[in-house]
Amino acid sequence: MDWSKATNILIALFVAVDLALGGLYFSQQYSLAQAEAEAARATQSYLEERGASVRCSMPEGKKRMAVLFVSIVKDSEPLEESRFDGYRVVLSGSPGYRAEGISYGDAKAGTLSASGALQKFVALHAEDDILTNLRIDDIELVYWLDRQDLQGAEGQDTARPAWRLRTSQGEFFVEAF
């Protein structure tokens, strides 16, 4: 048995399956592609039917993000973000104190696109009358953590991405993993 033929022939087949399948994999993400724009394409005509409106444009792509671990301080002005590696970090649900980020979490994870979030904003409140006549603003991805139950308690915990809404009724934040 000639060893070099076949390690020749053996060479080319491993060439001719990793090729298929990068074909394949591309093809796939393509397909994911076209069909979230499809969806954010339907989302947006699901609000001008109810007569709401985006008055910004949409950031493209998704992120790898990781958790931010940060310190609650007590904050002597009326802010409640502050800023961290380039991100807005926003703590809602206890007025007077506001998060410093600290260190990114060891694990990263896909965060949802921002139309992806629009989506899940709309299902969430596709029964609600917010949706008549909103008017969005803004669609910023930042680190957000919500402390509603714990009010006024200084420590450290876990901000996590979210995609916040400005829009014409207030701020909304959608969880973006």
Given for the second form:
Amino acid sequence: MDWSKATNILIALFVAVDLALGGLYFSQQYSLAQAEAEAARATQSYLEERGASVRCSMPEGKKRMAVLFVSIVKDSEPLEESRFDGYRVVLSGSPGYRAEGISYGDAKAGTLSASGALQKFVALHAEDDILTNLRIDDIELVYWLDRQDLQGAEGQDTARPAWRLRTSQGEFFVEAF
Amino acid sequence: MDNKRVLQLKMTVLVVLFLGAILLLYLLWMPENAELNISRIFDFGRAPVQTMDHRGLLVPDSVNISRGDGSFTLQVRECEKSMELALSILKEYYSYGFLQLEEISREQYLQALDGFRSAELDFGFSLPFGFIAELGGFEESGAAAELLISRICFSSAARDSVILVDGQSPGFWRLVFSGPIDCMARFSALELEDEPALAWRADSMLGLGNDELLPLAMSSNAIGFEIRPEAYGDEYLAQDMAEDIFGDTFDFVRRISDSFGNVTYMYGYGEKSFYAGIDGYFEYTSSAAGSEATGFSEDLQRALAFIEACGGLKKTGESTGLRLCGYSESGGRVKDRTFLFTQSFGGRPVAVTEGAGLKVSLSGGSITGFTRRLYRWMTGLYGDVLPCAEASNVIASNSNHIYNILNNNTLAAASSEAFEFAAGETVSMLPGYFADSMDQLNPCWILRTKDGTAFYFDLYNGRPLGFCRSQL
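Switching from the form predicted alone: structure of the form predicted together with its partner chain?
And the full complex, kicking off with our chain again.
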């Protein structure tokens, strides 16, 4: 058997397969990006129709993130929100307490993009008056934990990635997983 | 460059291209949120789990042998042998041919038991007769299969018949077969190492209208000893159980620890939650009910599979034997079922502060609830044989306690009223073990009442150790 010839054929075959799969992958990614951009534009125009406006730049891209294990500590004096690895760690529903990051969970998963979060926010509040004349000042990816169910208890808990929307109507959080 | 070097280079390029193709395929077909987790594929470091024996799960609480003169002997250990014998007798009856099923009265049942030599296997809870048929390897697909029964009786009054009793409803039925069997000769021939206790009907001992059996005098060599919660020294047990329950979503479930170290794992907004206490108590709840019309056996298999998948049973000495000790069902075609299991030691059930050590609930074939408090011990201890506190005295001296618990009443009732009430409510009183919150296994009397409450009293001095309301 001519091994040299056989390997040439196999190399050619695998180059063709890799090119086809690569093309397929990039076209898939391109379509997804196009669809997302289109949805973002639609959301933007819907917001404008309702008199709402976005006064901040939209962070781009999607991240793969893990959950964040946090320690819940008493916070007698109101301090700046804690940060972990550059992300703000925001605790809701437990006044007088603060969440401090300890470590990430083992696995990561894809998160919503900022425009995706905005779409989810609009979909959630499409029937509300909140959107009318709403001004969105800031969109930021944070680690968020809502502990209304466990108010006033110390211990450890789990914060999840969420988009924080600072608006003229107050703060809103959209879960990013 | 020589040919060999060129070939090597080509092979390297080929390997790179092949790996590239694999990577591209992975990128194309991987779900957006998926994550490769090698530890899930190769499950390192898990302790071996015991495969549960379906057949050994059902053991009577007691086997009551009547001499035909109103007195009984109560066999509370080695009941497995009587169970095997009963199954083989039933199989033989069915091989002769089943003739009919007829309902009988309570008086007929008592007459067949008390007035003749008889043997009664009392399970302490009701379950479908169809499951017993399945265990015995004989076919019963008629109306009897659907009957919920808690006792099987063989009496020399009718050698061609078997009496089935549902002690909870209550209901009494007679299965008539084509051929007679001398069942009592076979029960008498059973070689038991344990000396059975004498027992009488409660009304003849206490003078009240309760015809349940109570042991008259009993002695035991059981003593208390220290035990450990199964999670003791196994820091990964709770996490392993949580991983088994939540599967691929485990890394994204909410994990809440309190300042004592108890951990709650929560999926979604409480659709599924799993609590792991540092004292070895585990509890799982799910709001995801199924819609399948499953049968008893199928649900039991699912419950056992869940127990095996969720922590399993560690192979540690004598503490692994599980028994079915309670069952309830409700609903129409799609049923809700709850199974209770208990550990056993020395042939006796081990009650815990919650009652049964394991509870699995299913709805429409899906697991909706699970509680677990199991213990382990490498070797059990026995002491000298001592007389136990007399059952009637235990009831008498604790009648106010029983009265107050059952009536949610802290006011003391008149002694005679409390005694009549406690004696009338008692369904059974058998020896067992009670694992208290101090991790001590205490030999005890287990007194069960009509509403399913269990009271635990020290086996030798009759002092109350605890109680547990019905878990069903």
